[in-house]
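The chain below stands alone, shown as structure tokens; this is the form predicted on its own.
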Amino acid sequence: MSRYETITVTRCSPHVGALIDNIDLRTELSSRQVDELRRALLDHGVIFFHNQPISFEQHRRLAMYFGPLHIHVGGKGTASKPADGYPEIRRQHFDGNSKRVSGEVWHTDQSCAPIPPMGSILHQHKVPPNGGGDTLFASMYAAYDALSANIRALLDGLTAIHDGAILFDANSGTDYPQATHPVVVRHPETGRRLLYVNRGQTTRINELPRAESDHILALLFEHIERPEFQMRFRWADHSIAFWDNRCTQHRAIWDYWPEIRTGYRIQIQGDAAPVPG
């Protein structure tokens, strides 16, 4: 792991997660301090903020340090909205009215795009007075490292198809997009060997037949889930998440109805789609 000067970083679980102190995202921040909390993301996978009070452009600003911002695809019937005024911010806001919640399923951040975001950052405005409402993590790098010889060997040259569709709302009259993309990926900055298929999107192993695809997809997504690739953190009113989307998964636990949670998620552009194992 990456020496620190200019942050404290504790790791959370083994696999992935790490909360992040001794910096105060309101103002400007350092070359170094981009630096450190960027090599802290790629050995955590995600980290974390506790006590952040951000505006939206203090947010805007924190994204930019680490590349231009993404604009959600598709969106008319999602679950989240733009927030007025940033479009690319998306609010989302839950309470006794709501029919649904986003990300209530383990996904990858718009991998039905052509070229996936490079990461989110989610900042919590409100969260449940008693508890509820937390973040489930894994990290892809343990899910592929966990595989048997075998089925690595099987799963090389393979590609799936993405679908918004699924995770959306199919009903809604967006047209969402699809792409396809490897089912092992290489991460771009790390270098390690990771699995990019996800219940929330993934449709289609398209190398193989209907029920061949089927059956080794729920393999997967059985095998992504596992605990022990996982962590769970628990938000407070103004924590901040911010996760490297080419090598995590999360799922948001819709636990507290009817209470009220309420925050503002930007993304950040990927360099480029995907690239095989």
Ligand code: SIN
Given for the second form:
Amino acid sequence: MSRYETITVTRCSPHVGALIDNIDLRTELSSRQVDELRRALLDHGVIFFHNQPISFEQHRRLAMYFGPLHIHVGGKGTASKPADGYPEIRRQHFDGNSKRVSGEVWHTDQSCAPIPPMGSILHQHKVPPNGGGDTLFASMYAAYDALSANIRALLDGLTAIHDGAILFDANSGTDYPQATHPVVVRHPETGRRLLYVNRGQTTRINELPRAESDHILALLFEHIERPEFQMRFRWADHSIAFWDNRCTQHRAIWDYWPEIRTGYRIQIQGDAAPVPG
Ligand code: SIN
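Just the form predicted on its own so far, so send over the form predicted together with this ligand.
Once more the chain from above appears, this time first in line as the rest of the complex follows.
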């Protein structure tokens, strides 16, 4: 029997991602619909929708079903900017004048914050007409599960520094947030263990000498980025991706210069700092 009665859920890959149909995000959702969306998010790590031309207000309402809105920490130099009149909505507009784009390296959003956002909802208004601008998503449960028992034992109890200066423009003169989080985290809702380091922000394992930390992080980044744990989402105008930022990573692909890609992203506050797995 299907676990879902109000929505249709179609998997995109074995480990991560599902497409949601049979819902109109422009309308108010029932508590049943919200419960099923939450379940789909927990089951698949990221959920996608097509043909959802929501307004900024509808975008905020959708995000607030899942928690208070997160305000981006640090990074005056980030490639995204707050949308006019909506401080919680980041505009991600890229075109022929862009020097870089947001998220072009594997990352967890804002892991440099003491309490990173639980999730992000990105609504693409306009994508390149001839393809390009896909986003890769990866499951950090699958990455953890695929580690050998010996490496898992080595990682137990370790913590790492996450530094906003790598992903943001380090020359913009901003104070960058930094946080320490466990290397292996337990998801607060599913209880599953997952790998919680990312190339975009993790700089150092605190309990190891620098050379060992560099090598272990390089090994973990390479492992996390294996295609077996990933899927690739192809956007259309008014597609939406809603990712569980606690157990997935993502990477934007900038293969469309000088074409235009414009999206708006809202982040939802996390409840607590990541806990050791
Ligand atoms: C991001 O990291 O939020 C950007 C993802 C994307 O533009 O595909």
